[in-house]
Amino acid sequence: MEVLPTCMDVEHSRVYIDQLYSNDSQKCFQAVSELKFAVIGSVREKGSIIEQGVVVRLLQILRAPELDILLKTEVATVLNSLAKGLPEHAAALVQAGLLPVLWEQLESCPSGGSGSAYTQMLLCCLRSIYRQGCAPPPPAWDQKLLSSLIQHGYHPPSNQECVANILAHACKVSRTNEQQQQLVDAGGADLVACLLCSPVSRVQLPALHCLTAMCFNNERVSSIIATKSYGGKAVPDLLVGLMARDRPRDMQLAAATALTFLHRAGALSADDPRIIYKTLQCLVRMCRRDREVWERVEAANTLAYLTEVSTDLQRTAAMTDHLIHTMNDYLKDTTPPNASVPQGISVSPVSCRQYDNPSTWPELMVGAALKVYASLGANDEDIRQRVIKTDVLMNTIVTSLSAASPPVQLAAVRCLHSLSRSVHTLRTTLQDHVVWRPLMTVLKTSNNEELVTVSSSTLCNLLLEFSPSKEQILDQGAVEFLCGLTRRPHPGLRLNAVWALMNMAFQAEHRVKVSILHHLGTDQIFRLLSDTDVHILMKTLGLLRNLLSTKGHIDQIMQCHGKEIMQAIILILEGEHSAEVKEQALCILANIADGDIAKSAIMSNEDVLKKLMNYMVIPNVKLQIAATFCISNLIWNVEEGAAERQNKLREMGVYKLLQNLMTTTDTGLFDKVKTALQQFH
C-alpha cells in the first residue's frame, strides 16, 4: 500500500520549495537538490511539484545569467525527471514554456568543463520531452539553432543518443518536405551517417528512425542521403549491415524501414540488390510466426509499403518463404508467445504503446496482413488467385469492412480494391460474398476521407459492365450518391465518383443514363470539365462518351440536353488542352454524329464543322482520325438526309481535304479516310 506523507514530510516539502525562491544561491542549490531526490522515481511527486507551479521558478533560474552553471545543471536534472513522468506532465512543462528556454540555453551553453554536463542535461531534457510525443518541432526549424543541435550530436555518445532522438521525433512529428530539406541543409544527413557507425546501439537506433523520417516521401532528400557515406561506406550499405541477423531485431527492422523509404522515394530502384535481396528478405523473415507481435505487425506493414507499386517486388515477395500462407496465419493466430515491446521510439508513425494492450493484437495483425495481400495482388492476376484462395480471407474482409477500427476498415478496403481488379474474381468470389453491401455502408456512413476515397475507387471496379454486382449497387441509390461525391472538395473523391459513373454508363439502359444526367446536372458537368485535375476532366469526357452511345439513346439525350452538351464540347475544343483531351471531345462528336436526329446538332453549327476540318489537317494522327471518323458518321450514305449533308460538306471543302489525306503513311488514318471517301460516292 502507498504510504501517505506525514505532517513532517509536508512541512519539510514546504521548506525546500520556499528556499527555491531564496536569493542565497547556496540555499537555492540545496533546495533544488532536495527537489531532485523527491521527484526521481515518484510519479505522484512529479505531479504535485508541477501543480504547485514550481516549474516557473525553475525556468527563471535557468534564464538568470548571474546564477552558477552547477545550479542550472541541477535544475535541468529536475526538469528532465519531471519530463520523464506521465505524458501529461511533459505537456504541462511545454505549456509552461520549457522548450524555448531549453533551446535558448542550449544555443548559448558554454563548452568544456562544467558546461559539458549542463549541455548534456539540456539535451536529455529535450529528448525526454520529444519522446513523450507532446512537443512540436523546434521553433520554425531555426537554421542556426538546428545547426547548433547537430554539432552537439557528434560527441560524446550520451549527446549523440539525445540529439538523434530529438531529431527523430521532431522530424516524425512534422515530416514536411520543407523541414526535411532544412534538416539536410543543416548537416543532418552527415550526422546520421556518422551515428550509424557508432558502436553504441542506443545511438544507432534513433539515428535510423531519424533517417527514416527524413526520407519519407521526399525524393530530393532521399537522393542526397543515398549518396552520403561515412568511413568509406555509403549510407545504403551501412543500412544493409545493420540488417544483419546478429543485430538486435528492432535495429534490423528500423534499417529495413529506412531502405524501404529510400526505395519508395526513388533513391534506390526495385532491382537494386540491397532492396530485392536484402530489405525484402529481411522483412519477410521478420513476419514469421516465432517473432513478437510488434515485430510481425511492423514488418508486414513495411513490407506492404515496400511492394505496393513494384510488380517485380510483388512477385518476388509472393515466392519468398511461403509469405502468402504466413499472412494467412496473421488472420487466424493472434496470440504469439512473446509480447514484449522494444524500448525507444517506434519504427512506425504510431507509438509502441499500441502494443501494450493484448486485446488490440488481433486487429493489428489482421490490418497488417490485409495490407500485404493488397500490395501483393495489386498487379499480377496469378498472385491474386493465390491470395483469394487462402482460408478465411474473404470472411475476414467482409467482417473487417464493418469493424469499429478505421485502420482495419481501410486495410480491408485496400485489399478488396486490389482483388477487384480481377475479372474472374469480380464474377465469382466477390459476388458470392456480397462485398458490395458492407462497402456501400462504409461509403455512406464513414467520415474518414481516405477510407471513402479508397472505397469509391473499389466501387468503380464493382460497377464495370461485366460485374454481377452492378445492378444491385444501382438499386441501392448509387447514382445519386456518386453524383453527390463529384461535388466534394477532395479531388480524389471527385475523380473516383466520375470514374464510377463512367463505368456505370457503359452500355447501360436508357433509364440509368437519364438518372445520371438528372442527378448530376449539366451545371455540374461544366464544373467537372473545368476542373484543374486533368484526370477528372478525362473521366468526365469518358462519361459523356458512354452516355452518348447507342443511336436511340444519343437522339433522346441530345433532344433534352443537346445545347448544353455542344457547348461543353466546344469549351474543350477551344481550350488550352492536350491532344489526348481534345481527342476525347472529338470522339464524343463522332458519337453524336452517329445518331439519326442528333446529327443536326453538328450540321447546323458551321463553327463546329470548321473545327472538325481544322483537326483533319492538324499534325496529330490521333486527332485526324477522330475528326475523320466524325465526318464519316455524318455522311454515312445509307442514312436519311445523307445526300444533303454530303453536299454541304463538299461545298465547305471536306471532300478535298479527304483526298489530300489519302497520301498519309498511317494505316489507321488511311482506313478512316478511305471509308469516308467511299460514302461520298
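Just so it is clear, the model here is predicted, and its values are computed rather than measured. Residue numbers count along the first chain shown, from 1. The term rigid core refers to the maximal set of C-alpha atoms that superpose within 1.5 Å between the two forms. What changes on going to the form predicted together with the partner chain:
- Residue displacement note: E639 has its CA displaced by under 2 Å between these two forms (rigid core superposed).
- In this overlay on the rigid core, A64 has a C-alpha that sits less than 2 Å away from its partner position between these two forms.
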The other form holds:
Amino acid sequence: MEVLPTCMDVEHSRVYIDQLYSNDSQKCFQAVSELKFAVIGSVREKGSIIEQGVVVRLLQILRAPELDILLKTEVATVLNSLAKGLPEHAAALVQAGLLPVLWEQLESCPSGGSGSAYTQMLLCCLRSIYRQGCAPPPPAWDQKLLSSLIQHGYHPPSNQECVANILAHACKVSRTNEQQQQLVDAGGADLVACLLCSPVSRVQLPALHCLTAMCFNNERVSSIIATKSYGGKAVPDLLVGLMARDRPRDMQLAAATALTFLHRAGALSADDPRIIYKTLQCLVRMCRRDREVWERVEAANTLAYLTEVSTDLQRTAAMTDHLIHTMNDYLKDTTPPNASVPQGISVSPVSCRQYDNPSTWPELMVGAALKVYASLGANDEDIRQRVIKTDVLMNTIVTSLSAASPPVQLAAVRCLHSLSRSVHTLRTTLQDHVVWRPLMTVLKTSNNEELVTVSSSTLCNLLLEFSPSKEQILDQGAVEFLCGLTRRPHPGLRLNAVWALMNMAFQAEHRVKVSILHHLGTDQIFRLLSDTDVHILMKTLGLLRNLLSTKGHIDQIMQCHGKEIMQAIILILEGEHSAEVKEQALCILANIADGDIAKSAIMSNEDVLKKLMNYMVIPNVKLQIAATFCISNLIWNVEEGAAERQNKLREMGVYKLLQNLMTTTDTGLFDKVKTALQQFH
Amino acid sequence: MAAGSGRHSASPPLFPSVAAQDAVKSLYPMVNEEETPLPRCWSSKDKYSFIGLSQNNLRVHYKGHGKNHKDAASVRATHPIPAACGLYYYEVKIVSKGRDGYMGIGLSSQGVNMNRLPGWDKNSFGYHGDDGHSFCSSGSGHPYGPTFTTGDVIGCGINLIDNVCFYTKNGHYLGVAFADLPSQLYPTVGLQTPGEVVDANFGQSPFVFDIGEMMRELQSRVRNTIQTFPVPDTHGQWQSMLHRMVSTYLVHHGYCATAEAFARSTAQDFDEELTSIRNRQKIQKLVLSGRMGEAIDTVHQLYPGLLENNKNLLFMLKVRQFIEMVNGTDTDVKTGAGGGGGVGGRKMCGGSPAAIERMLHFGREVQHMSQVLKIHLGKSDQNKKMLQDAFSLLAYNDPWNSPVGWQLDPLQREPVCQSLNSAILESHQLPRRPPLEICVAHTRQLLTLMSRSGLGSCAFSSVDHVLGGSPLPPTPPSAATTTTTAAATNALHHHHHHHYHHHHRHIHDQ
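Switching forms now, from the form predicted on its own to the form predicted together with the partner chain, please provide the structure.
Below is the whole assembly, all chains and molecules, this chain first.
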C-alpha cells in the first residue's frame, strides 16, 4: 500500500492545522475539534501530528490566560489522545515540555472544582503520559502540588482512576524514603484508603500499586498506612478483602504484594493471621501451574521477599500446597504456548514492560524460583534438605551462575548462599557439583556489587574449615582475590572478604597464613582496624587471632611482623572502642604470650604490661579474664625463662594484684586468677 | 413508625438462632437432606470393635492392644458425602497422640475393611500423622505433608467438582493429596495405638481453616463457566429464539401493549392476533372478578366449540360459578359488593332470596352435568370432590368461616383462570405454559438431577442467583426467607401506619 508523504497531507487535506494558529478563537476551536477527530484511534495520525510540531502550539493555547476554558479543554483532550499512542509519542510530548504546563494548569484549577471538565481532562492527560512509563515524577515533588493533586483524586471516579495511576507510576520512578513520606504528608495514604473502597477495579488496582510503592522498605510510612482506615475498616483488612479468592487474580496479587510490603516494613508481624494465613496462601496459590506466567513470576518474587527473614513463614510456606515442587516446575522450561502478556494495569508499574518479550520468560521463572528456594532454605535444615533434593536444582544453580543474566545469577548465588549454611550440604552436594568454580568466576569477573557481596558471603561458608572445597578454592588464588576485596569501597564487600580470610586462617597451615599476611600487608591490616564499620574491625581482630595460633606459627609470624602487630594491638587498646573489641585485642595478646619467642614482644614493652595490669582491675569481668589469661601465659611455669618473667612481673606488682583478685565472686575469673597464682614460685 | 420499629426489635432474633441450630446444613444449602443426609457424627455401627465413641459420637478413642498394624481400627461417619455439597470439609483435632501417634485421617467407601487405617485398601484414602505420608488405596505411602500430633487440627476437604481431596494443618493449606476420587465417600478416621484420641468437627463449630473463601472461589468459577458458556449462534437464530421466548411469555399472560411493542421493535411475526390477547384478557378479568357466568358466555361466543370439546374444563368453570353465586359475586344484579366486604354483614348470595333460588337451581344443573359427564367420560374423583366441596358450602350458616370457606377466597379464581387461559392457547396451537417458564423449571429440575447424579457443580449453580442476583451460599435459604418476609411485613406495616397517620391529621385539620 502506498502511503502519502506527510507534507502532501499537510498541503492538501489539513487546512485545520493552519487554522490552529488563527487569532479568531472560533476558528481555532473548530480546528482543534477537527484535530481531535483526526487523531482519535489512529496511531499514524498521532505520530504525524507530533512530527509537525503542533504540540508547541497546543501548549501555547493551554497557557494563554485570555483563552476560553472550553477551547483549553478541547486542547487537553487532543493531548490526551496523543499521549495514548505509542510510548514514543508520549516521550515526544514530554520532550516538548508538556508536563510542566499540565502541572501549572492543574495548580491553577480550584481544588473545590474537581468536577470541572477541564480539570478532569488535565488529569486524564497526565495519567496517559505516566502510564506510558516514560515520565519523571511531579516537578520536585512540590508539597503544594502533591496536595492539590491528591485533593482532586477523591471525586469523580474518572479523577480517582487518573490520580491513582499518576501516583502509582510516580512512586515507581522515585521511591526514596523522603518522597514516600512526602506523599503521605500530602494526604496520599488517606486517598489510597478511600480508593481501595471504590467499586471499580480500574481504581482499586492502581491504588494498590501506589500503596505498595509507598510502603516499600519504609517503616515509618508503613506504620502510618497500617493504621489508616476507611468506612470503619483498617487498611490491612481492606487489603485482605481485596485478596479474597473470588476477586480477580490481578487484584489478589496486588493486594498480597501490598500486605507483604507492610509486613517487611514492620507494620504487620509475621504471626499476624493476615500475613501467615491469608497473604502467604494467596501468593502460593498464585504460583500454581494454571496461572499466567507473569502472575507466577510476580507471585514467586513477592513470596521470596515475604519469607526472606521469618523462620515461621519459611516453615509454613514450605508445607503449603507443595510449594517446593511447584517451584521445581519453574526450573524446567515449560512455558505454555498460549500464555499471555499482562494487559493494562494488571501488573504493577514497577514490573510493567518486564513481560513484553516471551522469550525471556523461562529465565524470569528460574530467577523467581531460585529466590523462593533461597528464602525457604535460609534457616531450617529440614527445608534445606528438601530443597536440595528437588530435581535439576543444583544443575540450574551451576549453569545460572555461569551463563545467566545478572538478576538470575544473583538469584542463583542467593540460593547457593542459603544452601551453604548447611554443614552436611557443604560436605556433600556442594562439593559434588564443584560450585566453587563458577562462584569464583563470578567473583573475579562481575562488577555488580550486590552480586559480588552475596557471592563473597557464600565463599565465606565454602571456606569454613570443615568444607572440603576450602583447599581447592585456595589453589585458585582465593587469598589474593579476597585481600583485594578488602580494599573495595563497599563496606559489605570488605566485611565478607575479612570474614572469609578469617575462616580461611582458622587452623590453617603456615603457608596459608604467610600468604594471607603477604597479600594483605600490614598497612591494610591497620586500615581495616581503623575501619568505621565495627563488624569489619571485629572480623579483622578475629583474623589476627586465627593467624596467631599454635606456638610455632606465633613465633614465626611475630618474628616477621611483631612490631606492626604490637602497634596494631596498642592502637585498639588505646582507641575509643567497645569492651567486645578490646576483649578481642586482649585475646590476641594472650595468643602472642603463648609463643616462645613471641613472649618477649610483650615482656619488653612495659607500656603493654601496664595496660594489662590496668585491664585486670577494670570493672568488666570479660576484660579482666582476658588480661589475666594473658599474664598466665606469660608466666607459664615449664617454659624457658619463666622465672625471669615471673620476677619482673612480681616487681611490677602483678602478684599482689592477682592476690587481691582472689576475692572475686566471678567463678570464671577466679579460676584464671588461681591458675596464674599457681605458676608463681 | 416508632411503634413499628419498636415492636420489630422486641421480637426474638430469628436468624441467628436458626443458623446456630444447624450450622452444618448452612454450609451446604443445596443439599436436600431428605434424599442425601449430611455426615454429622461417627457411626456407632460402621466401626471396628477397637474404636470407642463418646461426646455425641464426635470423639473417637482407641481401645485395642495396639501391638502392630493388625490392631488398626477405623470408623466411618454416619452418611456419605453428598455431591451437592460441592466442596465438603471436616476437621479433626488430635486430643492425644497416644503411644505412637499412628493416626490416619481421610475418606473411604462403604464396605472397606475397618480393621485397617484409612488409605491402606482400595477405595480408601488417608493422611497419616506419624510420617506425614498420604496413602492412596495402597499399603505404601507417599511423602505428602508434615507429621501431626497432639494439639494439631487436621482438615480434610473434598472438591466434588474436580474430584480431588486436600488437607489442611492448623489452618494452613497443604495442597491436593488425591485425585480421581470415587463417589459416595465417607469421612473416616483410623487409630492404631493405645491412648490415641481425636475429636471431629463436621461443621458444628467454626473451622480453623477458612473454607468459606474457598467455596466462594469455586462458586465464582462455576458462575463464570455458566456465564461464558458458548452458545453457537448461526445467522442470529439464538437471538430470534430469545425474542420468541420473551414474546410468547408476554402473549401468554396477556401483556398486550408490551407484547405489541416488543414484537414491533424486534420485527417478529405476531403469532396471535392482538384481538385474541384482548379477548383472553377480557375473559381473565371476568374470571378474576368472579363473574363466571359472563366469562363462560364470552368463551362460548369468542371460542365456539372450545368448551364443548373440553367438558371437564366447562364443569370446573360451572362449579366455580356456583361458588361465586354463593359468594354473591356472580349475580345478574350488579351490586358491586365484590368478594370482600365487611366481616359481619356477609350473607349467602348477597342476601337476596331470588339469588338463592337461582343458585339452588343452578346447583341442580351442575349436578346433572356431573352425572352426564360420569356416563360419557367415566368416573372422576377430581370432579366428584370439587362438587362435594362446593355443595358443602350450603351446609353452613356462615360459609366464609366454615371448614370449606377457603373456596370463597378470590385467590381460588387464579388456577381456574390459568386452566382456561391455557386451554384457549392450546386450541390455537400455542403452548399451555410459556417456554420461558418451562426453561426455568427445566433448569431447576436439571440441578436436582445433577445433585442425584453426583455432579458437584450443582452446589454453586442457582437459577435464583442468575435471575434475581440474590446471594447464594453460605446463607441458609430458610433463614433468608424468614428475614425477607419479616422485612416485607415490616415495610407493609410501616406503609399502613403512615397512611393512617396522614389520614388522621387530614381530618383533624378540617
